[in-house]
Amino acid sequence: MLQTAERGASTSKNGPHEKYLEAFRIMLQTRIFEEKLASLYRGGLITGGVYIGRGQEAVSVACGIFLQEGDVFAPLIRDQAGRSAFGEPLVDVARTYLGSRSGPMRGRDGNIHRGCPKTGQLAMISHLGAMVSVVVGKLLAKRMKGEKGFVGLTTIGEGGMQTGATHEGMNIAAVERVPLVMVATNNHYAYSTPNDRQFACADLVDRAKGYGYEGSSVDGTDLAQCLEVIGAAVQRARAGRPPQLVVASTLRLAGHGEHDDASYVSDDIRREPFAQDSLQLAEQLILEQELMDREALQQMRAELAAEVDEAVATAQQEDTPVGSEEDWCAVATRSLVDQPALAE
């Protein structure tokens, strides 16, 4: 089955999604908080790359807000919105980019691998269809424990389609028929690569069939859209229907990480419908179907940008690892190692 949403479809006489505002403010969160980290990494404040999602908050938020307790969640290198709707405290997040030793990863392992399974969030492997395996052997064994009612959810990009991993992965969640969301954003370049050196059908949805998948596509830059047609799919799989394949078109409005200038985008894929900024398309929407006004809204990046502030302060003031005196023991805590029911 292929569906298909048209520009503003999702966007009813009644207004849009119900949980457009709450979307929406997670959205200009990680605007912000992802300039802020982008400005650090300048600064030469952050060890590693930084991956920011500009242009891709919509699909992001979408596939963490309606995810369950009890659900699983495999996110990738530009789902900060997607993470923070799932959850994720944002100290976490800033102490993980800032090496704090009391962040989730301690310190270590890089700032975009982290994750916390006790909750559901898996810890990136790759981001070229590593995590689509993962999840499905995680479906599996919450099956074969007898659980019920829950759903996996993970994303990846155009380019991470042409992997093996993801074929492998795909292929099995359709045979064991797992209760699988896989979002792809085609963000039209895999890193430099265009769509056209990446792979040869019209349409990346079009596969979805020949996997045993439902397929939708989405406008990624609408975020009523997004919260549509990613919720419909969350609900489809819950419900027992095949996995789900939802792919959305955006543009990746900066480089493939803050050390790339993006260059290689032509100015003609510039003014593509779908190189618009979501995050500005929803502030217009709110603002010509008065949900908000110009002040509240000031109001709300002003709250939002010293939560960002808090965030950041809190991390610097925490102390980074002493190699010397780290436990290197390849789980989250030594209390794991010792007494592993705990990690049940």
Ligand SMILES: Cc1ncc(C[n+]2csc(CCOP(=O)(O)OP(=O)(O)O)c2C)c(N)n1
Given for the second form:
Amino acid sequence: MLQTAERGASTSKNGPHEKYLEAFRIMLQTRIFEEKLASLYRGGLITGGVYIGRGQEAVSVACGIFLQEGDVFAPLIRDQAGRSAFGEPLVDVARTYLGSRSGPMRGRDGNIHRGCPKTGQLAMISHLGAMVSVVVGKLLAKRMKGEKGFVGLTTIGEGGMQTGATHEGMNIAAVERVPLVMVATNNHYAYSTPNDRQFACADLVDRAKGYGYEGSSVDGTDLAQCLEVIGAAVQRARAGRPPQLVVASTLRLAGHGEHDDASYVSDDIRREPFAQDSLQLAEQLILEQELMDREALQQMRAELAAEVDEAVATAQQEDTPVGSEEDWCAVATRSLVDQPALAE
Amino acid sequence: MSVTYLEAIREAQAKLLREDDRVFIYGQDIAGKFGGAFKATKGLAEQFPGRVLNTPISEDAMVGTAIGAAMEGMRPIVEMQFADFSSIALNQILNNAGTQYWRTQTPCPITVRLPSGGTKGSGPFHSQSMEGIYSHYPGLVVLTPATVEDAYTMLIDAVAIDDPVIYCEHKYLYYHLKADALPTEKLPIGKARIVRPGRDLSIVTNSAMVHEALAVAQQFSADGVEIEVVDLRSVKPLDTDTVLASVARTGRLLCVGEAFPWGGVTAEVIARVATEGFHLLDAAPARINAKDTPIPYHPNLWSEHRPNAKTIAAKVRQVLSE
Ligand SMILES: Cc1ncc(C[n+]2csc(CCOP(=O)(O)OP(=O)(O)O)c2C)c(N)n1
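Form predicted on its own already given; the form predicted in complex with this ligand follows:
To see the whole picture, the full complex is given below, headed by that same chain.
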């Protein structure tokens, strides 16, 4: 498709971004993995919901791929690609979805509510916007401890952007002048609600000015642009510029979760340019610019599918948690357990 | 030399800032010369530059920021301007701080200071006692110091605890309570204190109501009735053993709380005594709380809304007559 070649070329005059193929590989792995999760869900093998990032892989991968050791990443429900780019082992994802006691959440929390704070990946709580200020706190503490060169990146949807917590968190980040990058993906639906019932401003990126952020917009279907724009925002934050707001435009190419058929999504919106599939466009660009040939792509796909199958098989073989072995203790200080008999 | 309850809180924070680099204080109007709506941090910002930080009016983000900092190894103290405004931060406290350790095995040692309880003229939004709400949720430690000594030692202990601590300091006690000096000894967190021994009835209470209970006990003593007063100190964990031991001595229980009557600390204490110590009771356990309305502004109404020496005494008589 000519349009694709132009889009890719227009944002990267000297050939695609150096991380293009690495990012594409993660996007493809994410797609294969999430399709696997969806099929496990349909087969009744997953307890709880499955929320996938179909269509949003380009934005998400760009969120994770520029982060380094010492950085903080607070992903949300459509960020499998970003999590993988940040270094989350696939097997830990499978473990969380399949309730393995060996996973990072050990059956205590599930699906997308996973994380590993000691690697810098925070475990989201459901309440949208709540993680923004937690990232601010991590960054503030790093500065107090004398660390240097770190950034924090958090993601949000156009719906989650309307919570009070998001507003408070964005503002306090600017007041504290911490190196935060906030990537908001406007995928045009928050569950079933279209944008005109979420916000009334012309463009969410206009809020950057109001908060004292530097703002940029990006076509979320275009991997090259996502890498360029989000990469530049991360770099600016790292260099001590004010917090960064990046607003990406996409369409959610799945239900809100796998339980949802998204029948409320209008046909008109499906024809919008932002409704294109970022993974498909990236693949086309790769072929057109001869970064890989069909055979190599096919081989990559097969390798990734094998990796996914292995992660799932490993998690499926592991033990699930057992109530009688759970310590039922929510505090770190054992001597302060209330009614210890109830924990037995 | 004497020390007020408020000064004890300030001194505890000064000591914490002096001795532990990980401690910082985060709240509204607490920095600069101003030193907080109640002056609990007066002088500290000048003494400890960069560690007593004013925040925007953003209770949710104040606590969220403290959570992130605590997960990164710091020991933040958040000052709410009034306990009542912590409702805005409820989500961060209950769902983020309270679940963090259990979900991720990452300790979340924040201390949230709540200037709590009623004073004349403070009305519905500057008078609340919220320890019951916080105690209902897992993963939190909830403290209600009732003396100058406890205000000091329990705040120092709160910051040392690896869990989120809700530290409810009573505004009425800020200036009314005085001690001769800062304490050199302490009871551990999680232990209740028998503040007055007795044999005829146990009043189990906390925070400012400890002092109302003591006044009532004093009155009854003149008539030869000896009331034992138990100060819970820590609402969560709740020292059930000390309460049961007291009821074992007296056979009668009255729980007094300043919070609203539905559920809460008094209900919890009675539930525990009824389920674990039913055989110890010679009469039905009783409780008295504030009335089930918002907290009134006018002193005439306010003094009737909360339990007071008169209403507590009437309840005592009722329980004794059974
Ligand atoms: C505070 C809060 N209210 C409601 C929900 C339930 N909820 C989960 S996801 C979602 C829609 C989010 O939409 P958006 O932020 O645009 O992100 P998207 O799902 O489109 O990626 C809702 C309403 C929630 N998680 N948090």
